[in-house]
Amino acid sequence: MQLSEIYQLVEEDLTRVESQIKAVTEVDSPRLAELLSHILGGGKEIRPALTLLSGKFYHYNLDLLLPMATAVELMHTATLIHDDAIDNSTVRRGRPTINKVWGEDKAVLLGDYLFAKAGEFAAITGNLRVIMLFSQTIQIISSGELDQAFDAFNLEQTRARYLRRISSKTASLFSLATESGAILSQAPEESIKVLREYGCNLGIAFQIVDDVLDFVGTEEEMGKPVGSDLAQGTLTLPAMLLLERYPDDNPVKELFHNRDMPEGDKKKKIKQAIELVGNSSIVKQCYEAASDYCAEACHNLGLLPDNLSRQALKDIADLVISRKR
């Protein structure tokens, strides 16, 4: 089953949300216009799908549901801006990055602006909680992206470390989308509760596949280069694995602890740390622990109401591990 599929039930609502984005672009700054065109577009569309599938459990209103699901598409694009140009990433969506074209601190400035338009989406739903979640959330990834800032090229650190990391930075966006959408629909506060863990469970299993394609992908299905979370010195999960496996003569080790070796140097290790993931069954490991990440999102969807949209996050889920994009 493709996403696509899925999206039936909020085909055309969907479509609501790319013409506001679409609409974000028409800017009097022909320049601005311009970055604007060049990153909105192109996503996978899961978030603001995410908010409308939330909000058809009870009272399904478009008027506050589709500027939320523009909120949060937004809001990911921004963090993706602001994202590429810590990392001096220079391909995102298989295009060159906003850094990679205009420099670093148009890069920022440009996020900064999708941020601040996308809180313009959020309050226009009049919802204080929502705007406060909504404000909650930006901090929360922020607080994310300095953890892994200050724990770049860093060996020391723990599963539990990475998984909190990977729950602010991803998981928190993914709350926020079915969270919201919950609320938005007066839905009651135990269904609120499901579809806010449910969000979080599915984007903690989205971001260990996400590490997982870094060694498995091809960068024509992931749109960027492969090994970026080692070059950039990101320790995720296929990586501690792989150092668990091999605690002496290991490629992650050498890279980390030699950050500064000639770029050839640094692909070769690359490349064989990708090499030993592949030919292991590290690979089955991450996808075992994202699959009950999946299972635990929709443990307690059988709470809410027995609908079209009930089925459709389970089938989000199932297509989250077995995703090759």
The other form holds:
There are 2 protein chains.
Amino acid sequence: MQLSEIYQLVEEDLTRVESQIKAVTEVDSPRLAELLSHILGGGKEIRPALTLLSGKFYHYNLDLLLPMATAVELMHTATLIHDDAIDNSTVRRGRPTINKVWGEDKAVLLGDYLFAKAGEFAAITGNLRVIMLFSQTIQIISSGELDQAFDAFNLEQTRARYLRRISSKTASLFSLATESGAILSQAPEESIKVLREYGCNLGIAFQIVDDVLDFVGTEEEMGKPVGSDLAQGTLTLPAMLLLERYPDDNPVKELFHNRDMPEGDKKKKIKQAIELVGNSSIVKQCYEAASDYCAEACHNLGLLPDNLSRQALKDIADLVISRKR
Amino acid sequence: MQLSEIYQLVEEDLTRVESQIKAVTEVDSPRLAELLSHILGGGKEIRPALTLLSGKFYHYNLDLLLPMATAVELMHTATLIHDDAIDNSTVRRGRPTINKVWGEDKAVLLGDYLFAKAGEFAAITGNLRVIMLFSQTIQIISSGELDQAFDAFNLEQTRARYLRRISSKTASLFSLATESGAILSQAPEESIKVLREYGCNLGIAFQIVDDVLDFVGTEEEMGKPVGSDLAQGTLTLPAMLLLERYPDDNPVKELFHNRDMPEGDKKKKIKQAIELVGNSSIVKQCYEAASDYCAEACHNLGLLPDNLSRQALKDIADLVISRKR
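In place of the form predicted alone, the structure of the form predicted together with another copy of the chain is requested.
Now the complete complex, all chains and molecules, led by this one.
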């Protein structure tokens, strides 16, 4: 099953989201327009699809779901722009980052602009609960990112802390996507809860897979260099498991202990870590963890009305743990 | 007349704003709490005062005005944090900046957090028009800041461009402060317009004075180093007038043409420019321009009900052009 097949149900409306996002680039300032055109218009994405699909169980109201799906995708883009600026990343989605081309200052300001534009789209729904949730989600995400920044190059991290961090920085946006879809389609509270928890668990699984792919993916598939988490000093699940297996002589440990080692040595250590992970059962173990979260995500979907959208959400969960990028 | 006297009218409620802002620092994460405590709690500020005073003409509803005044001040703080990160500024309000103490990455994320927290407070008003205005204002501000960043070290700037830029980056927040106060107190459209335009003109005057003080103030008064605009390559009104007066041999020109000159030479050029401005009638000319905007700000206040708040707004306009920090 391909993502495109799953999306069929909301294909037309996802195209509308794309058009809305494209329209965001139409601003008076030619320089702002250039930056926006560089970063926007990536195609049919998972987060807005989740909002639309989550809106299919009760009163599907496109006038509300369309701006919200757009808000969710724009907010995601804003976080990526700031992440790349913070990490000095040079490539994203196979293209040079905003900070690489125009400088970090422009990236910070463009991210601010898009957070606010996303907020405007959320406000178009006119739904105060969703608007509030939107603002709270940005707080949760930045707070999770702050934790990650403070924990950089820190080897003393528990798995619980890792899970809390990815819940904040990734899963919260997935659950905003699904929960807002539910709220805007007037779902009963119980169904809102089911969809929120689906989003949350799916988001955790998504991030675990993302973290594995940073070890075993290719730059071509990922649209960004592999090993970048280690380079940033971010300890993810695969690296944690590697530390457990090789507590003494371990490239991650050496890398984190000697942050100022020459660039060439760093790359060697990262390559070693990637090979060790690739040649172990760590990848399998991570996918199992992700699988568990996907199973958990789907666990209560049975409480929702039985329709094509429910099947699509299950299919997305299956896809998340088999994705390559 | 002191600011404290003018504020008397809203003294008690400004204290409530302070308490709300202080409460923002009470979060679970001790590291986030530390950053928030460092940056929040500056005292009674002009922007929330403007919101409260603008709410005094019709139905003063503290349940709505209090969160909005808080939102306005938090949004202002968020912009300062990002500005300082972008400019690598080390001192603000007499204290080390977030980026100086914790690094630029933390500053970006903390700014994001506070933008979103401000958005949450705006949402508490439950007023969709104000919520929308809030998001649009952040877009206008970041777009103005982007223009400024793109125009850095560019000598070919017109006064019209300067005014457009400060309208976006400064005056838009002042007019959000006054307009939202008007809307939330159920002012008629005509009065909303009067207060919005008051805020806009006051904001322009405020920024012109700010730009003058960057030349003729002291670090002690300003809470940050003087000459920082020139150091960032930002061409403000005093520098523009200096270029007009000395088109050939001009320290600003030399500074902007040779961005890579040694730090010591840069400082000399900045000092020269500061002295030239200080010894000319440029300061007077700038204050006259600011005065004109203040007069324009007050021009239509007569259309509002005659009360103490109207007088306070006039007094604030007088104070803006005599302020020393």
